[in-house]
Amino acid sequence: MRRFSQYVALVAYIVFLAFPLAWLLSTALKTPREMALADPTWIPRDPTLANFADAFGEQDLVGAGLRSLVVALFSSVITVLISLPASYAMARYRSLLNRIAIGWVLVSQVFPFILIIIPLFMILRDLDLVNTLPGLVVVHVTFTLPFALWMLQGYVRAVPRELEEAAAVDGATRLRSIASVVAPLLAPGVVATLLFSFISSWNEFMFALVILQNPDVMTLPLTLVRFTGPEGVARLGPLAAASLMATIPSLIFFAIIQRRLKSGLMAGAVKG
């Protein structure tokens, strides 16, 4: 009975998570007349791909998707490259400065991100990075870095110090013990941080809205907004089709990286 209840809860949770995606697919395949019905249906009575054709014909979804992909990849890789050594220092070295840094990382998560938009915009304007993808990468790294630091320092703390001490007894330098002992055990944390940073950057809208005003450099979230008319009325069919296409790259990235995450977790469990 207990196992049956667990299965029921698991199925309910999966259905809950899949509901927005299923509704998005259903809407993308409906005609405007069917979407206007007072009693909406799950399965389209007369499925059509016209919404997908309209979405790709009206907006440069491929170009916007490529720009979002470039920004998300660079932002996630740079975030991991910065946060990995910093998180090791935060986890391994105990000092007043270290405790202040950890406290500031926590406090920075309390403030709304709207507070840093104006200072960041002024800095980027002075550096001539407004309306550029490198400028948006800088902003995304700035807002994902604190949480990435917090995530990775937890993984570093989970690696026993005794492993590094044993490597030192065997004659390994600190850099060698970090590269040969600590780094392989941190693989799951690095992959998880990479995934978090990529999805955060891929879905980010507010900073992109402020930094990018030129339509030629707009990312995918900004392009999706253009399916809303000047009166604020959204064209649901093309918007649903475009939003559905926008979820595919992140799902593919997650499917690829999830396999490495699982293998890393298993490797870490065996070595630990």
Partner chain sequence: MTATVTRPAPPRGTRRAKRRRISRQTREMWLLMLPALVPVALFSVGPLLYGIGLAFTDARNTRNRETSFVGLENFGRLLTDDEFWSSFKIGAIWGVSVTVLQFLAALGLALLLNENLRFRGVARVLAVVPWAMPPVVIGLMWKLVYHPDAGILNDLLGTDINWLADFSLALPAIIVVGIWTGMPQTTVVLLAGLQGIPKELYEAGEVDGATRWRRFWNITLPQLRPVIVAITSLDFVWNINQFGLVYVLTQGGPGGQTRLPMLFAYEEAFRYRMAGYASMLGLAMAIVVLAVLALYLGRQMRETK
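Please supply the corresponding structure for the form predicted together with its partner chain (the preceding block corresponds to the form predicted alone).
There are no partners or other molecules in what follows, just the one chain.
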């Protein structure tokens, strides 16, 4: 009996999680005629890929995808490059500066973005970086940095100090021991952080909405919203198709890092 109710609960959860996804997929494969039926069908009677092609015609998906890719690549690489040394310092030294850095990581999670984005917008406007991709990269780096620091310092902490000390005893300089002992062990963490920052930037909407107002420079999330049209009228098929396509990179990356992200998140959030 208990088993039975557990299965009922599990199936209910699976349905709750899966049915919007199934509906998205179903909508993406329908013809406009089937979409207009009074009684919506679960499984498209006449499945078509036309919506995927139409999506490209309706909005500049290729351009938006490329811009999102460029912004996410630059943001994630820069984020990891600058947070790597800092996270090493956070994990290995004890000092006031260090405690301030850790405090900032926490504070940055609590303060509403609006408090930062208004002045940031003004600063970027003065630097003529509004409506530019470099402007958005700058914003995304500062937005992904705290979490990247947090994740990476967790990975650094997981590398036993004794290994470095052993290398020091063997006569390796600090840099040498970092390069040949710490770096290889840190590689999985770096990859996970890189992918996490990439996805954060790829998915990010609010900052992009503020910084990029010109349709010619919009990233993918902004372009997707344009599918709903100014009055909320939308051709649902292309909208669903474009939404699915925008999710694919995230899904691939998450499939790769799922396990690592979990341990990284735990290391950061709980052991803190």
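Numbering follows the first chain given and starts at 1. Everything numeric here is computed off the predicted structure, so don't read it as measured data. Superpose the two forms; the largest set of C-alphas matching within 1.5 Å is the rigid core.
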Any chance the CA of A36 moves 2 angstroms or more between the two forms, core superposed?
yes
Let me know the CA shift of P20 between the two forms in Å, rounded to one decimal, core fitted.
4.5
Once the rigid core is superposed, tell me how far the Cα of V11 moves between the two forms, in Å to one decimal.
9.4
